[in-house]
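Take a look at this one chain, the form predicted on its own, written out in structure tokens.
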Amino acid sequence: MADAAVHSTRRVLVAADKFKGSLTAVQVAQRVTAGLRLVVPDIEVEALPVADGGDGTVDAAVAAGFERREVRVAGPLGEEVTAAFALRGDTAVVEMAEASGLQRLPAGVFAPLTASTYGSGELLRAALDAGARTLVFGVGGSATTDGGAGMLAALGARLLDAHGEPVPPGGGGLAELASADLSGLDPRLAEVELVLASDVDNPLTGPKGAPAVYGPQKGASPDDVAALDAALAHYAKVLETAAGPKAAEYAASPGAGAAGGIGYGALLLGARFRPGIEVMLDVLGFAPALERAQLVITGEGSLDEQTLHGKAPAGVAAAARAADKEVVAVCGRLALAPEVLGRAGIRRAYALTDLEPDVALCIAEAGPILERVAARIARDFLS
């Protein structure tokens, strides 16, 4: 049981993020509320959804405060899709998944040479013409291998082949690059500030670039793997005579490998790059709705090593560590151990798991489990 002194806690910040197929980081915050209200009925609950610039990051920035815009954009394969992006004052997030991200294929279908960001880029243009000066591009979860050559095209890049046609869409087609003209560009990138949220680090290609480490996920076969490494170290090449030995530098930097090298190619536009639960946490108001709490409720659907790298729940234990906030967990499934969790600022987690075994279950029964979890919670750390 927590001291006395936890005990008198009386506002609670529920700042947790998806549990991934199972309920977005909107229900979990419903859901934990319900939970904490069975025991504590008079609770004061704060929810603040959070995402670490992968899918969900759009709706955590409307949930929010952000106005939810709508606009019809190319999706992974080609087709037209209809993507969102968030504004506020002149603060727009735009998040990569929605345009290009492999919740865009049909089931089962997977594009690894073929699927192109150019979506991304028509979403990020279509920031650009709501008047957003900074752009947090959220990347994560994407269908594609391309480098953000898509996206380039679409922002006004011209990728052509030795024909001076443009290049086929996708990573693959990157193989017949013969030369870059970025003079088209929209000129307005270069008076926005375009800021990079993304929870990993790989360079753009190698054994921990984007082809190697992410292609597999997206049905790459290790002949697809090959084959988009060799066309993405063709393509920095061809880039660096176009923009010069920066885009050497760019392709071995940190998050140049993100969402298939869309990294790097908001690398080529002047993007800073910062972690996405930092960036996220930041535009979310979260330091401040941090400050009325007492207690702090993070999670996502598996805690497990990947969360220690970047990922939601350890971004807002961090921040909770560093004003003395005490946090505690809800997950889906835990694979950390106490002593790994206490590093991290999380004093405790609860698994759905420890009251259902049958994780099929879980999945299915996320909601009302979560509920009889939070409900735990209250009666250890509130009641």
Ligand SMILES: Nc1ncnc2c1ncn2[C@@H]1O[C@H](COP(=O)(O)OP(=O)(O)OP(=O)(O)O)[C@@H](O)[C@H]1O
Given for the second form:
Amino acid sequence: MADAAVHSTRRVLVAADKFKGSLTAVQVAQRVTAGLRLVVPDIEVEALPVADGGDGTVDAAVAAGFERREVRVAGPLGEEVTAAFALRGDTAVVEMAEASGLQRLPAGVFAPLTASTYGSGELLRAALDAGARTLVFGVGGSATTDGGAGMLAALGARLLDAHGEPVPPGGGGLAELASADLSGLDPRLAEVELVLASDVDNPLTGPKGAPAVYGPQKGASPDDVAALDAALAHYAKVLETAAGPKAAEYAASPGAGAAGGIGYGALLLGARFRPGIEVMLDVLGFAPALERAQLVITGEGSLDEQTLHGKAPAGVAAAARAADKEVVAVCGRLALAPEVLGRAGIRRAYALTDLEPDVALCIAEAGPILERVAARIARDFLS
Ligand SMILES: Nc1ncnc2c1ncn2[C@@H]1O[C@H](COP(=O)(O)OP(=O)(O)OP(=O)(O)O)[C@@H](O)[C@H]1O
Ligand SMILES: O=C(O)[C@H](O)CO
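Please give the corresponding structure for the form predicted in complex with this ligand, as opposed to the form predicted on its own shown earlier.
After this comes the whole thing, all chains and molecules, with the earlier chain placed first.
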């Protein structure tokens, strides 16, 4: 009986990202909750699905009470897609991947040189039209490497070739850029707070720049990477003339290389860079939820080296550790040693592959296996 009383006062916060390819963040929270309750039926669980600015960011905001707004915008190759942003009061969460993400490529065919962020600019404009005064611009998971040129064009910039014609869409077309005029940018941008919520802190170009580091995952060959790097460097030089020397500073700033350089475009628009997970934890109301919890369960599909570089579980664990709360993680696959996890503030990680070594089955049956994993956490930490 004493035990049951202890259980009933326990509260668990489930603040995990999606398992990309098998479960959304909302589903992860549901399955973890169900698994914990198999062992401790009266456990109090608060679900706060999280995201780092990349794909899933709008869904996390909606799960936290934002309203979902849908708009028709241009996809990466110009075809119309339905994209959503999230709105609560005068705060909008705009996810670039909704318009210009890899999952928006027609038939999934990469277009490293031609994919454009035009639709992301349309999405920002729709958020302004809806009355947003604070725009959290979540970036990552992009199909594009255009330095945000498409986005700037959608918001009123003129990016012209030597004949005075708009440059072709995509990063490849920027090699033809001869002049830029930012005077037609939507004036509302100057009056709002724009936050660049980025999953990475790379600069625009160079060995750590957007083309070199993230081009290949968008289908860029080594030649494409070289062409995109040169085109983006040229673009930044032309914009220096149009926007002044601060444009040169932006190209080297952390986050400029996020989402194919849309970070750079956002900085030009006056955005303030912040690590995406930190911004999202604020937007989602993580701090008060953390205060109410005794145990935090975070996670994502693959806990690996990348996780430590600003991904959602690392951000959740850092915040929880600062509040002296115990953190465990769930994941599909685990590629971090216990001492590395410990240093990141994660007491223990539980992988689906611990229970089911067949990865294909882990993915196909992710939900039920995650419930079993959560039951194990309940036995280890809550009984
Ligand atoms: N149910 C599962 N079982 C085993 N492995 C899984 C499962 N679901 C996802 N994964 C692994 O996790 C990977 C996806 O990782 P993750 O969810 O951390 O996203 P990511 O690629 O790091 O991107 P993001 O930055 O959006 O989080 C998949 O490619 C796969 O290897
Ligand atoms: O979209 C991309 O290029 C990566 O997610 C890094 O931001």
